[in-house]
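So this first bit is one chain, no partners, the form predicted on its own, shown in structure tokens.
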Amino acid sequence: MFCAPINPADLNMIEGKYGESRDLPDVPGSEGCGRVVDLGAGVDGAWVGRKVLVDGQAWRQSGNWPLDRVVAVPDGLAADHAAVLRVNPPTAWLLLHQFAALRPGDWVLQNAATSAVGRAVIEIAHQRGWKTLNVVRRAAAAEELRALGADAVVVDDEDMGAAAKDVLGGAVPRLALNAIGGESATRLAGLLASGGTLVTYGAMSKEALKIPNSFLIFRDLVFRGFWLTRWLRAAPPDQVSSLFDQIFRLAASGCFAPRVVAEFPLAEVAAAVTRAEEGGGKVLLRIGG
């Protein structure tokens, strides 16, 4: 292993709080970047030095994955780059083109949009030629976020719904990302035209979803989840392949670049996670060379 990055996700398992417990003992680390340095009976000879993505369990300095939890990188991509691609990026793209029939110039509402999830979206919504709209809790962020190509920033409180709607000039969205929950979800929830779709991926509030009865009576709202690791597990091998090309494409041209705001060897974990509870940015693990 190269490095692996500590995420929101990792915490979460380790805490005991996420969508599924694993047996212990048990290594966390939900991606990370490594070479492949032996293979297993019946395995392409090709795969020996190749740099690779791996699928969980990326916080050791050496271990085997089964050979559809591996990802091929790129040549050309740095190992600290590619190690942030598995997780966030994918999920960003899956929420922008699983869940609504986009249009150029259409708009899509997210909270949370400083996180990792959410800077992927301003991405790659920039790039697909669709505008975002994106709730944060300060208004510092607004200068950062439109450098990656966010359309509007507006602050999450009671006034949110005004600034937005201002904003927006008229434009009713079909879309929306929640990764708070809350009312902050809420908030973002009535500014959805009829029949749009609001997508929790997250919790970051630890707040229960607060659906009024006229929302879903009234304007006809669709709520659903998204989870990475359930997709994965069931997609067709060649759309887990065209949706990594995807994210590879996208990262070779700038997106994605990881804001590493710490950096710990494997034996400083304890320190590293600490440090990442924290916030401010992506904390990685320097694992080998």
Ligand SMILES: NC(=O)c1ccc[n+]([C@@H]2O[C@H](COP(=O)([O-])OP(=O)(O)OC[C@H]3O[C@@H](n4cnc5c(N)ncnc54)[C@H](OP(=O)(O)O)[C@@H]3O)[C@@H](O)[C@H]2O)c1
Contents of the next structure:
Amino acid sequence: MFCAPINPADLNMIEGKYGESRDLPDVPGSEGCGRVVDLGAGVDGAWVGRKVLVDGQAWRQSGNWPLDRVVAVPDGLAADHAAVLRVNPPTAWLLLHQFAALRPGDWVLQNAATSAVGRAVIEIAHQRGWKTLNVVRRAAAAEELRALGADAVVVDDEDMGAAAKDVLGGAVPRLALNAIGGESATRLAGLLASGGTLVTYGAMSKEALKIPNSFLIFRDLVFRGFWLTRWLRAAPPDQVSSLFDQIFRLAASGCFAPRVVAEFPLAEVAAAVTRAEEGGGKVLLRIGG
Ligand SMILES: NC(=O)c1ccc[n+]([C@@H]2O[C@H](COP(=O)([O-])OP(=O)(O)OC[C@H]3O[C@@H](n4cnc5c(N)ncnc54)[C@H](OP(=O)(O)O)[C@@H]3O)[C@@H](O)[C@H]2O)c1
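Could you drop in the structure for the form predicted in complex with the named molecule? We only have the form predicted on its own so far.
Below is the entire complex, every chain and molecule, led by the chain shown above.
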């Protein structure tokens, strides 16, 4: 292994607050980048030497992964960049493509817009001709999100609804992406068109959704959930490889650059996890060369 980021899901898994638990002892790490050095019986010899992304158990020097849990990285993509491409950009891509048939110029709403998923949503939507209204905790983040292609950025407080309506100017979005929960999700859903969909894929505030009865009775809003793991387990291999083709193509054009705030050697993984809990960007475990 070369390197691996620490994602919120890794922290949740370690805390025992994830969607499924694992038998101990176990190796954490939802994603990372390494190089194939040896093969199991019957595997095509062309894999030796290839740079790959691994699915799970990434925080270690070396290990065995089944062939369907590695993805070959195209030549020219740096390991640090590739290491953050297996979880968050595919999630952003699927959130934007699986829940609404968006037309050019349509608005998409999202909170946690400063997250890696949020940034990828902005970059993909910008490329596809969809507009994003991005809700953030810190007003200071607006400039960097606009540089990625964000069309509008508003702050997540009790005035958010009014500020967002000013920006939307009568447009009524049909898709909202929620990774926070609680009041933040309620405010986001409040901006949706009748029959619109709010997709919950994260719960950074750890607060439950609060759905007013009127959102269901009078506006027939749809509340969905998304989990990449479930999608990957069910998707046929050609859909998975086509998804990663799109992600690598966009990464090669400069999208999904990791926002690394700190690096730690694997031997200092406990300090790395502590730093990751403070937030502010990704912590990268530097494993080998
Ligand atoms: N369902 C799936 O398949 C799937 C896949 C990938 C990710 N996810 C989820 O998506 C979310 C984002 O993941 P990521 O790796 O993109 O995150 P990240 O890059 O580590 O960023 C974390 C984000 O959460 C915000 N945040 C942190 N604590 C918060 C709190 N208490 N209240 C409100 N906002 C808070 C941060 O805002 P600041 O920038 O202001 O600190 C930042 O926007 C996580 O919940 C993750 O588990 C789900």
